[in-house]
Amino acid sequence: MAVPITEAPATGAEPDPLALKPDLERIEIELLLEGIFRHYGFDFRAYAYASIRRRLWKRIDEEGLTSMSALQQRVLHEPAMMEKLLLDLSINVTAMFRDPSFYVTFREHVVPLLRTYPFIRIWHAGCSTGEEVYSMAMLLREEGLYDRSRIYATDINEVVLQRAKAGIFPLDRMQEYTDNYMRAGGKRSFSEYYTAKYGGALFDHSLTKNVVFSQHNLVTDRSFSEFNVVLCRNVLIYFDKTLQSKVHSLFYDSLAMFGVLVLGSKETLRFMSHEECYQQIAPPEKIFRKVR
């Protein structure tokens, strides 16, 4: 867990005096994030401050450091440290058929829309290690739509993309995923999709034959195609309002007319500039259709 704001990192070292001076600490964090952007091109400057702060202190703790400045020194001069920090800063909490009720609603309300298209383009933004990408591939296969679909699975983090491509997931999570799959309206036996191999569960490679995994930064990169569905679940909650608005404009520009935007359960279109351009398909699920 991340260190609470009033506590120093549990390293056994003396507390960093700046940790007790929020204004100075914020300056150090802003300098670190600016340095990361200018040196590596990753832009975390508009991420929610409290979340970024917790993740930075987690890395400071694990490296046995005592200050943001010490972390900045390591990050700017050691690419390997930047790779570690990127894993901390990018959001990688996911599961297969996460929030099963969403998949039930998607089958009932979105799949009929997709049947009207000769070819379906889906963008899964912030796909992390790929569990939800494989979930969508299974759903499309079971609905007879996979062979005329293309899923673009993107993430800022190349490390997690490589894990997604490998398609090997922990065996000890298969019971949880099986339960999710059944509650999500799965039509087959979940165990048919994987075999126990390489110390984990290796999923059928045919599930990714129509998937393109690619690095993409929602903060700095532009739209790269026109899509019938854009999924970005549980990513925007880590952005501040300004950055959320910027990313929503990117999604709007990326969606074809009457395309579908899917957000996480705690995310919203309220107060965004394109709020009036969408209709919510099936409340309470955050599934919206672009109507103007």
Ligand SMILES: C[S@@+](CC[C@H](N)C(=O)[O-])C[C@H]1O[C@@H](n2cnc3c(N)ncnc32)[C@H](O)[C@@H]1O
Contents of the next structure:
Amino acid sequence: MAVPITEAPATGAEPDPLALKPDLERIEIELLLEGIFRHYGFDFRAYAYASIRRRLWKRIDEEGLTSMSALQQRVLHEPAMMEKLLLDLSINVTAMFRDPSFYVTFREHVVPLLRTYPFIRIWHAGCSTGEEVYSMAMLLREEGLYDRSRIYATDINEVVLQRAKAGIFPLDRMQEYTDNYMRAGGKRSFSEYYTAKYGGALFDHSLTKNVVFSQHNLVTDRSFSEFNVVLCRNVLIYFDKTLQSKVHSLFYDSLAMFGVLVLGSKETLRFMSHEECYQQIAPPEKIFRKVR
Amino acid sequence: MPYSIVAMGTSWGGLSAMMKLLGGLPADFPIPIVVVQHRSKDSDRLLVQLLQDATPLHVCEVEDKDLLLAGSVHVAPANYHLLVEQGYLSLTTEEPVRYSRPSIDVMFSSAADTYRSETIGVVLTGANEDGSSGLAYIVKRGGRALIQDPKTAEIPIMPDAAVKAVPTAEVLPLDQLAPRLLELSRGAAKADRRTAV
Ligand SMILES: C[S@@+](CC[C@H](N)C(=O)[O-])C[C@H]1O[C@@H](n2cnc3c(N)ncnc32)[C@H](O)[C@@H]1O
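Okay, that one was the form predicted alone. Can I see the form predicted together with the named molecule too?
Shown next: the complete complex, the earlier chain at its head.
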């Protein structure tokens, strides 16, 4: 049971000015998000509050502003400011072969299932700059499955999708990725996949031959196909529970029977209405199979 | 004055300090405890297990949107920031703050934003200065600050920095932190009863 929060203090208790003050900031934030939704169509109203609040303040500080209402004024009148804010609010941190043990388990438990399909459809929802997509493409190629796979990689943010398409990633992360790759059960030498070019690591373009990058908003857009695998890692953590549940309906509708849903390593299906529709394959990895 | 959350931060030496502190609290300690300890990426399970062996409280590693529970110690997982929301916890993968993810400052300030004067911040032993600005923020929001006496800390850098940032904090030797938390929580229980009457 959650501990009850601020109650009205009983008579005789010390008055606490901060606790008694109505949370004006929350009202301002809700108004701003409502304005963004109505004016630009981006719906952040059901994102996890503490994180949204942090990101809004980051933008306020960087613009040299001092209040939520000042930010609202700028965002609603300047599309360029909205673009900046969109980048702030879509937290794009990612890595190749992040959580290597997930890829080991995927090879061991999901690849055998995929081998039984003549054609494999995969959806990376919230793919950010694409590192996860390139990782999956390498894995599928090494398992001899790439040529019969089609990968749909989507994100709300057009800017990161452009970077994903370009396939150039920072050279200074290659050491970390090489290490991840080996721990993820990689079967070749990681350096075979890229060349140092344009001041970065340019990845082999044949890895994206069967990849379609496209903008898709999990909050407002619909299911667009049926998939054998849906990966959505570290995206739903930015949503509140109600919105998570709504997006899980979308994933459920987008998965073929016995299809596989992959979440981030600290995400769960607990308390989601679709919980009993899935079986977890090889815990603690967050790989679930749709069974009903 | 009732408290709703104990937010605790530590790094180097934190394991044995927390084992001692949490070992001194009873299973029915009424306030949820949230812990950020800096450590390497892959050491999650071991830390939780060792803490669990040391305390009657329920120790768990946080998963996204876990409910804050009395009698529980919620430990931040490696490689995510931990944010305190009204009644539950959220994770985020934002960039490290001052080289740390999870960051104590980030967790502390989200606790203070959510629970304000109902927050108790505790800084223990550690080898960097994470936590001191978060602790100052907790106090600014009307909460309470406890710091392990640097003289009793395995590495005094973190508590020293916290004392400097929050001169009004209560500085206590490690073995007096649990009794003090218990006292503060009893105050909480009393206040609750008063509200109920
Ligand atoms: C932290 S990244 C996760 C990247 C990758 N899946 C991983 O785990 O490393 C979160 C991504 O979710 C995207 N995102 C946030 N809200 C979204 C929405 N409503 N629809 C689609 N993508 C969204 C962000 O733009 C961001 O790129």
